[in-house]
Each structure stands twice: as C-alpha cells, then as structure tokens.
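The chain that follows stands alone, in the form predicted alone, written as structure tokens.
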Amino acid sequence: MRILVTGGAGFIGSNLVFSLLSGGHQVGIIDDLSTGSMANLHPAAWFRGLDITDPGLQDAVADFRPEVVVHLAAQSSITVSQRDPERDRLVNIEGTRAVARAAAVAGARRVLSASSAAVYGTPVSLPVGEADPKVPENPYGHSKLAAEQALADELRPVGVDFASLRFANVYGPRQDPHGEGGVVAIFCGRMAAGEAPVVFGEGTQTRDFIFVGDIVLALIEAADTDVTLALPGDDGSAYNISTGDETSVEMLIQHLRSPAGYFGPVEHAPAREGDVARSVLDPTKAQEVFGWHSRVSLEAGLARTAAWFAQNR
C-alpha cells in the first residue's frame, strides 16, 4: 500500500513508518518538525516538511497519491491547549479537516485519525466504551472530539472510509522524556539518569498504558482491513485502542525499577488539579470490527522502553 503519515517524524509516527517500510509498504511523511525530529525520519520514506494547516497541503498529498492516510500530526500539549486554545482549534480541528479534504481529493480510500482518551473526561463508569459520555475537561480534549466530527463531516458525504482511534496512554521508544504527557518516558528518563521519579499525589491514580508497538499494529490492521470502519451512528467510526488493563502510577514505578536498574527513592509532589483519578478503556469494539487486540504485556513493554532509554540517554 501507499500510506501517508502526517506527524511521521514524531513518537508514534516514526515507529509506524519504520514498521510500514519493513513490511514493504511505500510510505510518505508530512511533518513540520515542530515537535518531531529529523533523527526520526527514515531515509526510505518520501518526506515533505509542511504544516498541516499550510495552503500547500492539498498539493503535497496529491503528489504522493496515498491509498491510506494516517493522521497523527497534532497539538498534543494540555498546557499549551490551556494557554492557547485557538492553536488547538487551528491545528487539531481545522488541520484534521484539511487533511481529510486533501486525502479525498487525492483519491485515498481510507483516513485513520488519532484521537484520545481525553475526549471522555472523568469516566462515569469503567471500563469506558466508545458510546459512553464524552465530557472533555480541557481544550485539548474538546479539540480532539471536535476533530472526530470534522473528519466525519468531510469524508462521510464523499464515501471515503474513516476511523478515529482513541488512544489510551501510549508509551515506548522515541517518546519525549521532557514532555508532559508521557509519564513512562518521564520516569524512564529520570531513572536512566539516576534521578528520583516524581509522582503527583499518592500515585493511586490509574491509567490504561499501551505500548507503542500495539498502537502501530492497530493502525496497520485498520489500514489493511477489508471491512468498513465508518459505521453508522455518532460513535460508529470511533475505536478505543487500549489494553483494557488499569494500572496505578505507583504500580508502574514498581514494574519499572528492575528493567531501569533504579532502586532509589521516589519523590512526591502535590496532586495536580483536574487530574482524572481512574481511567481504563474498553477495546472490545476494535477486536470485533477489524480484529485488533493488544499483544504486548506491560512488563514486556516497560522492559523494552527502559532498555531504549538506557541506550539513548
């Protein structure tokens, strides 16, 4: 297949690109390198350095002629979203609209767009299913939910298949240890440097941690499936991509100690206002519709991640 990846120089995108190329696919990348890295670019991939809101996007997508577009480019910092919600609207909503429109004009048969567990806000019950209430608690979550609608508005009328994949808490090699959203990367970075990991609150808050390799597999299987992903209904095109396992931050540190080789103290800071206490997503729909399920255990994923950070510190 000819697959175009927006954000292909980023954490998830670069892992996806390397896997696609090793599988014999032709891969294109569009990335403005604002958060992605030149070091993450595979030399065998077609590349265009471009912001997805740039007027030249449609021509760039047409030049590559993708069969499938995987849209990962986004403004993903919650801090930035709170400081500049207009930036979230422009990149996450209007950028998604522009990518969808360009994909349709270029003749793509399917568009897969990265969404987030942030669209749910504080869960009413666990695990969270796709049709459960969606009450985002920050501009980032609102923008990702609106981006799902923008994708549907652009592609359903013209008959291009699409899906919004709501990722749980993704971790793995190449994640930025200096960012705000990747707690595994932050812990691994500090542990690799012999520094104490910092836990906000008591560490009892839970998340659904999923290894980036499982995210990559979900994207590849969704791209390759013969079934229609854009099912009827408000959440018909939404899919939770998660393990379905709930892990506390305190347990995460215990699992990381041995592979990271860190047995020192843990520092605690005050709990962050608005931090969701518990979160775990139900991935059953992805299994039933296109056959995907997570394969990498938390222990195995953390070991691979800690090893990468130890080698690349």
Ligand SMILES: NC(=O)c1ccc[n+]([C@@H]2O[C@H](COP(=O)([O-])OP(=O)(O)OC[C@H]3O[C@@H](n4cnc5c(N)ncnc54)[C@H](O)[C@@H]3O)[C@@H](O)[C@H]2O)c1
Contents of the next structure:
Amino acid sequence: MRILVTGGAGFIGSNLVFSLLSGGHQVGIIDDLSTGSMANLHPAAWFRGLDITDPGLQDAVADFRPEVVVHLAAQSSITVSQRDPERDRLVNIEGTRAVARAAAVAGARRVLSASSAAVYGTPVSLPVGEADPKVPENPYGHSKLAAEQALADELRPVGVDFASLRFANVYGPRQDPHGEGGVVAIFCGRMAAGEAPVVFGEGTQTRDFIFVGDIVLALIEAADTDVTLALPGDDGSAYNISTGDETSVEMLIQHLRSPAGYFGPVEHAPAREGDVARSVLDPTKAQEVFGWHSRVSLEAGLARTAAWFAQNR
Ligand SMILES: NC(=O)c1ccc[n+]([C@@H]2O[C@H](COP(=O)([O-])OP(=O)(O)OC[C@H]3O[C@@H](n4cnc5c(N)ncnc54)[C@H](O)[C@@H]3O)[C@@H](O)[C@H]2O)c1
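Provide the structure of the form predicted together with the ligand, given the form predicted alone shown above.
The next block holds the full complex; its first chain is the one shown before.
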C-alpha cells in the first residue's frame, strides 16, 4: 500500500510509520514538527515538513499519490486547547477538512482519522459505546467531535471511504514524558530517574490504557480491510479503539514498579478539577466490522514501555 501519515513524526505516527515500512509498504509523512521530532522520522519515508492548514497541502498530497491517508496530525494538548481554542478549531477541524479534501483530490480510497475518548466527556454508563452521548468537556474534545463531522461532510458525497478511530489512552515507546497527556510516559520518565510518580487525587480514577502497538495494528487493519468502514447513520464511521479493560492509576503504578525498577514512595497532589472519574470504551464494533482487537496485555505493554524509557532517558 501507499500510505500517507499526517503527524508521522509524533508518538503514534512514528510507531505506525516504522511498522508500515517493516511490512514493505510505501510511506509518506506530512508533519510540521510542532510536537513531533526529526529523530522520530524514518529515513526511508517520503517527508514534507508542512502544516496541514497550509495552502500547499493539496499539492503535497497529490505528489505522494496515497491509496490511504492516516490522519494523526493534531493539536492534542488539553491545556493548550483551553488556552487557545481557536488553534484547535483551525488545526483539528479545518486541518481535518483540508486533509480529507486533499486525499479525495489525490484519488485516495480511504481516510482514517484519529479521534478520541474525549468526545464522550463524562460517560453516562460503562463501557462507553460509539452511539453513547457525546458531551465533550474541553475545546479539544469539541474539536475532535467536529473533526469527525468535517471528515464525513467532505468524504461521504465523493464516495471515499473513511473512519474516525476514537483512541482510548495510548501509551508506549516514544511518547513524550514532558507533556501532560501521557500519564504512563510521565510515570516511566520519573521512575526511570528514581523520582516519585505524582498522582492527582487518590489514584482511584480509571482509564482504558492501550499499548501503541495495538493502535498501530488497528490502523493497518483498518487501512487494509475490504469492508466499507463508513457505515450509514450517526456514529456509523466511528470506532472505539480500546482494550475494554478499566485500570486505575493506582493499579498502573503497581504494574509499573517492577519493570521500571522503582519501589520508592508515590506522591499525591490535589485532584484536578474536571478529571473524569471512570472511563473505559467498548471496542466490540471494531472487532465485528474489520476484525481488530487489542492483543497486548497491560503487563506486557508496560514492560516494553518501561524498558524503552530506561534505555532512552
Ligand atoms: N496519545 C493519546 O493517548 C491519544 C488519545 C486519543 C487520540 N489521540 C490522537 O492521536 C493523534 C496522534 O497523537 P500523538 O499522541 O501521537 O500526538 P503527537 O503530538 O506525538 O503527534 C502529533 C504529530 O502531529 C504533528 N502536527 C501537529 N500539528 C500539525 C499541523 N498543523 N500540521 C502538520 N503536523 C502537525 C506534530 O508535529 C506531531 O508530530 C492525534 O490526533 C491525537 O489527538 C491521541
């Protein structure tokens, strides 16, 4: 396959690109390196350093002629989204629209776009299904929900297949330990340096933690499938990509201690206002429609992640 990955210099994107190249695919990357890095760029991939909102996007995508576009480039910091919601609108909504348009003009057959558990806000029941209420609680979640609509508005009328993959909490090698999103990366970074992990509140809050290798497999299997992913109806093209397992932050630390080699104290900070208390997403639809399910256990994923952080700090 010829696959174009926007955001291919970032955490999830670089893991996807490395895996696609080792599978013999031809890979292009468009990334403005705003949060991604040159070190994440695979030398065998075609690369354009470009903002997805730049008017040159259409020509760049046409130059690469992708069969499938995986759209991961986004402003994904909740703090930044609260400070500057206009940036989320521009990059996440209008950027997704621009990528979808450019993909259609270039003759791509499918676009897969990264969405997020943030579109649901506080779940009304668990596990959360795709059709459950969507009440985002920050501008990032709002922009991801609007981006799903922009994708459908651009691609349904022109007959290009598409899907919005709603990722749960992703962790793994190459995640930035200095950001505020990836709690596993932050804990691994601190534990590898012999520093106490800092837990907000009691650590009883739960999330659905999914290893990046499972996200990569979901993207490859969704890119490759012969079935149509853009099913009719509201949420027809939305897929939860998650484990379906609920894990507390407290449990996460217990699982990390041994692989990270940290047996010291845990620090507690006041609970963060607006933090969702419990979250777990139901991944059944992805399994039923295109046969994907998560394969990596939390123990195995955390061991691989802690080992990477120990080697790369
Ligand atoms: N990491 C998670 O837990 C998680 C969870 C849910 C959804 N997502 C989504 O998955 C996608 C990838 O996330 P990630 O964790 O790899 O983030 P990341 O910040 O590591 O990667 C994003 C990449 O996009 C690039 N980028 C940002 N704005 C751009 C722009 N305007 N033009 C071109 N490139 C741009 C960045 O330089 C970076 O390389 C994002 O859409 C994010 O919202 C991530």
